[in-house]
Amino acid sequence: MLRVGIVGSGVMGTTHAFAWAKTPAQVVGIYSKDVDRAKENASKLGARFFDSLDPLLDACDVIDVCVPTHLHHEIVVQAARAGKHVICEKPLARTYAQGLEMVEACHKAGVKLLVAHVVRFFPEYAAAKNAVQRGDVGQVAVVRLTRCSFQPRVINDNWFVDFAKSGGMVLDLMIHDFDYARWVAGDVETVFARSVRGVDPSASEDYGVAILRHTNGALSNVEGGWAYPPPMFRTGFEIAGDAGLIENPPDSAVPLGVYLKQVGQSDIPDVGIPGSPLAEDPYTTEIKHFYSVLTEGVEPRVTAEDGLAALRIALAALQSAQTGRVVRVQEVN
């Protein structure tokens, strides 16, 4: 059987250890400072509270990493060299050094580094990936992706703010659209954003734009945003080719919405992620495909080196967005 370590007890940590209890995996122990959290999540799951990460290392196979990004680098080295694989909340690290630390600590471990970049687990992303791949809209030109939140409001050291720690919403959030822009349409070249942080950094909130420059020619514009009154979350997208267009726009059945932000609701979620109507959500569907890959030898539908590119576009999109000048993605270091 399966042991996985989770590490971390927040939105993620939690999401992801009661995705693995849809497994035959079994979580055996939890770390995380946040003791309350993490002792009650361990107790439903018939799993042990862990205080430090190296006794949890010893307890299981696979370590599932939840923490905040600038936090990755550290854990996933450690995990490498015991032999653990690993699965990685996106993003991959906080800066490309990192980033390539961690690949290439995994492969001299000889050990996995599967990253959690969740939207290619979305039935309806997914679904447009594969019509991409059968060649139904022909040569991709044009790819379009929105995906405008409210700002993280964690009570209780709300790291997503902070930019040393987080690299903002551009790194967070605009990352999943970077990621599923590279995926459907190929290698990024060139990045040029604008965002409102980018210009003053001091900002209430965040919102963005970035149009990436795929080696193949193709253009994609992405959307982010930290500036919707919660609990609102938006995506969508279009992808245009020579031979037609998939489109999946945000509430297209809704023909007026008026959303006000409220005061003293207690039942807003601390970090918004996107919902999905279906029986199983694509967490779980993303952890189900992480256990066959490391138990099946299945091909990972996401892979470190995926995760790397990723980081490698937002990080040119920081950039981008602080000095206004076009980046070229294989210059960031």
Contents of the next structure:
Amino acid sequence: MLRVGIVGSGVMGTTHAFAWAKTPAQVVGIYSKDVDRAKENASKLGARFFDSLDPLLDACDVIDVCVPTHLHHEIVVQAARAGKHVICEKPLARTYAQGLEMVEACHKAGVKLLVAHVVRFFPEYAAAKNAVQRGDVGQVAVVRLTRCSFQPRVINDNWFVDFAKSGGMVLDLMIHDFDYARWVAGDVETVFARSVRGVDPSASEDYGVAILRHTNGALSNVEGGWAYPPPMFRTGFEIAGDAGLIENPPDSAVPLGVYLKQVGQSDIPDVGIPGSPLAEDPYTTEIKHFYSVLTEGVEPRVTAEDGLAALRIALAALQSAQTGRVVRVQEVN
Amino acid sequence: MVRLGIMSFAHLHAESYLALLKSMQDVEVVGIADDNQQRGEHFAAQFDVRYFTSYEALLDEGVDGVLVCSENTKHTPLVCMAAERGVHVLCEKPLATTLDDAERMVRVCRENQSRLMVAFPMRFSTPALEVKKLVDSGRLGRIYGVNSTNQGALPEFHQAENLTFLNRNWFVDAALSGGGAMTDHIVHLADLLRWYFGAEVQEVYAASNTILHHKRVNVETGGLVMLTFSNGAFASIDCSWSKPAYYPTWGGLKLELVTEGGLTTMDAFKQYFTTYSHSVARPLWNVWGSDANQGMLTEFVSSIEENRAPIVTGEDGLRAVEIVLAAYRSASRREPERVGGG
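Please show me the structure of the same protein in the form predicted together with the partner chain, now that we have looked at it in the form predicted alone.
First the chain shown before, then all remaining chains and molecules of the complex.
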């Protein structure tokens, strides 16, 4: 029986915890600063609440880290040293140095580090990757990726809006598509990015576009934003190759239209999460995959190195948006 | 009655312009001239207009204005020839492929009181005009950025195989076109956004590649461009020839404007229905929206009738050329470039 310890009880901590419940693994404990929410999640899952990390590490085989980005490093390194496998929310870390240390610590300890780049588990993204891999579009030439939502609300000490903790929209949101761009078109050489907060850190919202040059000559246009009216969240992709084209524009795969005369108090979440009606939500697909990796030796769909590479591209984009220069990904440290 | 002629049918837009001109009540089509005689006679017969074997002969017939639809690198002599006779000119885009040419055309037209308009039909696209109204209304607030596409099929596909005498493969021949996708598909959006914002492009970053159609052509076929405007807004343009030959239409022009006020999206060719037919192997999009070319030609004719400058000028064409040239410099140096060498 794989014993799982969850750190965090925010949106992702809660989502992951209940996704683990759909695997044969046992969530044994939850450690979180949000005691009420953690206790609530723990009681629903038959798990214990922990008020510190060490006892939770002692009780589990794998630790699932769903805390604010700037805290990933400390917890992951500690877990690795305790010999526990690690699931870590994206972005892997707040800085490249932290990310590198985390990867090295896990490698040294001989534990797995799986980074939760959940977009790789969204069915449309996974299917498009498969299509590219089997040659449907030939050699990839131009990739377009879009992911825009609204500014996370400033309530309950929302760390997303604190640049020092989250790295802002570029690091928290655009990283999904930096990872995906790299997954379908290969390693990235340079990044040129423009963003609202790159030139005006005090701006109340953020919106940005990055142009990536991949090592193999492919190009990617990555758009991200926390600037839409809530609760709007749009994602989309397009992959053009020398033998074909895949199009999945925003708004193209909306199977449901609900237009009610009676408008209720709209339930806008603090942070936007994209979704489509599916038999299994992508977070559960992701966690089930991680379970297979940990228990059956399945090759991980996303490795620690992938997480580190995506982080490096995102940091390059941040740097480019701030300096106005082209940034070489290999020079980000 | 405004007397008009068309100089060269190298560009395939010439026939759609001619069809529209023939339907305009205040326009008299004097005739067309083309240095490719077979092509000229072909279209003269098709549209029942006079064919002139030389451009001079067309101008000697007495015209108020001409449309110049030659290959991109051959605009300058035709535009200047017309201008020197005081004839007003509507020149196909891009105005030129070098700064010298663009500046010369603007100068020669000005010196001869010939008004130069550049064919930027998107300024007359009815969906695009709605965005202009929204921007001007102030309701959008501060402009954050733009994500836009003007993608198309490889222009080689423009030419039917049984009409090779039309010689329309020049779009992929840099000596005649000036370049590939970046030459073809940056200017429409660059011009539209300059107009929307009432601002100039200060800096251009561009990345291009030659992966698409690499077995058929030598020019760049993929391109991503980032413009930075004097009002602080940035705009990404995808100018790639990334639509396959079997796509339901030639391509399209779309933009998404993200602003303080929210999101505005515009798809200039979205007013279509789809046809699935036994007679073709693929679905086809039949556009039923208003023809932007009609608005553009009406403006050209009105500007002649009313003896005023057209709302799209040679200077607008020149600015667009500067942006494209900066994009090429940027793509080659792999650094952002100031526009106009500044």
